[in-house]
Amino acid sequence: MIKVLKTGLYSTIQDSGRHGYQDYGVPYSGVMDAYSGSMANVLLGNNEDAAVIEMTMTGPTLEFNCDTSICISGADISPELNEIPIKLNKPVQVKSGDIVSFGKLISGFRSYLAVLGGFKTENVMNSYSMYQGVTKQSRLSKNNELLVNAPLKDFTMKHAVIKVRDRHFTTKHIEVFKGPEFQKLSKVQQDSLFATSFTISKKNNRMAYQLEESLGNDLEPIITSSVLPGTVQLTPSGKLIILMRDCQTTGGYPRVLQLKETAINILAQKFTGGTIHFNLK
């Protein structure tokens, strides 16, 4: 069992999300950066979609009441074990009574803590992912006591550190496909989408990222249609909204672009003031 002593800014339990329930209006949810979340799990020998703690900008303080192993991937939030720095992307043995904490954000925006066997919290619709209205808790709270699953197999500690793709955290290029309403844009609007450097506004969270720059919009409204994580909507005021993992399942704004899965993961590590360029695949 692992006790939450401090929660951090926004810490949740996430796995690969809820699939097959979108007809009922249930969002997918799941780890914002699936690349980093799976990295932490695989290094421990877990299934890559085992439930992990997702931390945004700041991390929690955790007291371990069991002997186990952990691995942290994604953003560097200066993780420590008993006030001694620990490396990212490297399994670490933890003993009962140990404290894992986090400090200053060095790079990225979201970090993932995997535990051997994966977290065993409330499971709804085949997923541990927290989402308000679906699970009883939408985020971790102080004094939560988190259970863990038994490991899939015996784990042998390895001392090598896996090299992650630096580009995942540094690139400004976001790869996209044309959305269903892309062809309704004028040639000038289409060219502007790929020539503009867009800035991430302060309106960014697990549901969506809104961009500062406007495109201009003279399109007719569309009939409410399906949307997905990664759908780029054009609002009547000309703002672009990129839907993320907790997005709604339908929308009435024109869907001008669709992010690749890898691009969603890259965008999840960016925050207010960051700039991006759309690259058409």
Second form
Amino acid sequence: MIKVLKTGLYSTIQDSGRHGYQDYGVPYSGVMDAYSGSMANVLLGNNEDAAVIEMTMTGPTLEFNCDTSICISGADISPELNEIPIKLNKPVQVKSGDIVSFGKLISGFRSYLAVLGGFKTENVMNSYSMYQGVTKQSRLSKNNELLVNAPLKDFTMKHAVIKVRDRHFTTKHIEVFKGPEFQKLSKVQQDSLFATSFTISKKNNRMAYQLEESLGNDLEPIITSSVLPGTVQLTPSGKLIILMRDCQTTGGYPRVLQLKETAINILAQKFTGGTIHFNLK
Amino acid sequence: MTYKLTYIPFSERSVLIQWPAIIDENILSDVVLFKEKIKNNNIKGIVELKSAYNSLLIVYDDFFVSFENTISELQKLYSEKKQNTKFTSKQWEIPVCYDDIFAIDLDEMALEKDLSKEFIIELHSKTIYTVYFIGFLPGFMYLGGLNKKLHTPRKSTPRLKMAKGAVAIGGEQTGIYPSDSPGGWNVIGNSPIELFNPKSNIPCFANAGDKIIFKRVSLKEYNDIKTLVDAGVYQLESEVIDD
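For comparison with the form predicted alone, would you give the structure of this protein in the form predicted together with its partner chain?
Below, the chain from earlier opens the complete complex, with every other chain and molecule after it.
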């Protein structure tokens, strides 16, 4: 059992999300940065979609009441074990009574803590991912006691540190495909989509990232239709919204671009004030 | 019926199939029928099917090797005769209480439309609605068929909290909020039933293509039904519709 002493700004349990329930209006949810989330799991010998803690900008303080191993990947939020810094992307043994805590954000925005076997919180519709209205809890709260699944197999500590793609955290290039309504844009709008350096507004969360710059918009709304994580919508005000993992299943704004799956992971490590360029694949 | 469909790639492992851009019951039937056909044919690799008014999204478990092959398989299936694909829809009777304690926007609507509250309630509860799809919130049904006299613009400032079960009108649509959520629709009643049950493998009772009627109940009946719903023993009334 692992006890939450402090929660951090916004910490949730996430796995690869809730699939097969879109037709009931249930969002996918799941780790925002699937690259880093699965990295933490794989390094521990877990299934890559085991449930992890996703933390945002600041981390929780956790008290371990069991002997196990953990691995932290994604954003560098200066993780510490009993106040001694630990490395990212490297399995670390923890003993009962140990405290894992976090400090200053050094790089990225979202960090993932995997535990041997994976977290075992409330499972709804084949997923541990927390989402308001689906799971009882929509985020971690103080004094939560988190259970852990039995590990897949005996884990032998590996000493290698995996080389993480630096580019994943530094690139401004967001690779996209044309969205279903791309052709409805004027030539000027199409060109400025790829020529503009877009700034991430303070309206950014697990549902969507809104961008500051306006493209202008004289398109009609569409008849409500499917959207996906990574869909870029053009709102009536002319601003763009990039849908993320907790997005609604359907929407009525023109879908002008669609992010590649790897680009969603890259965007998940960016936050307010960050800039991006769309690159057409 | 056969429509001219467009197939477009939407992300590296989804196909969006689009019907003509109109909201129409015949199109809905065709969308739902094609969705059933795909389900019954167990096409390899499909992990998600999601329909809306005039579209069907098909999500595969892996990136496309050949988008052309993927769509030609779907096109072939669409053009096959309808044998074996039987689609049965249901009509559900959903209790709604239009009492003043729930109908917080009914007075204003009556005033603006110069209609009596009683007449509005009657129009709302005497219509058979069609479930086009579920979206927006888990368990939120997009319903077609609202009487033109009841079309009402959304509120200029949305409420931060619409009560779970709120029966409301927004523009040309009516619907029930399955959970507490922000919303800009005009509230005229409340339904005591659960529209979304996350504990069930089939979390919503209705499907695209089903029909809904709102059955007017008194506040006393509402409370009685609510007690049964909370105890998990309430049975919704439904009947199978033969197409």
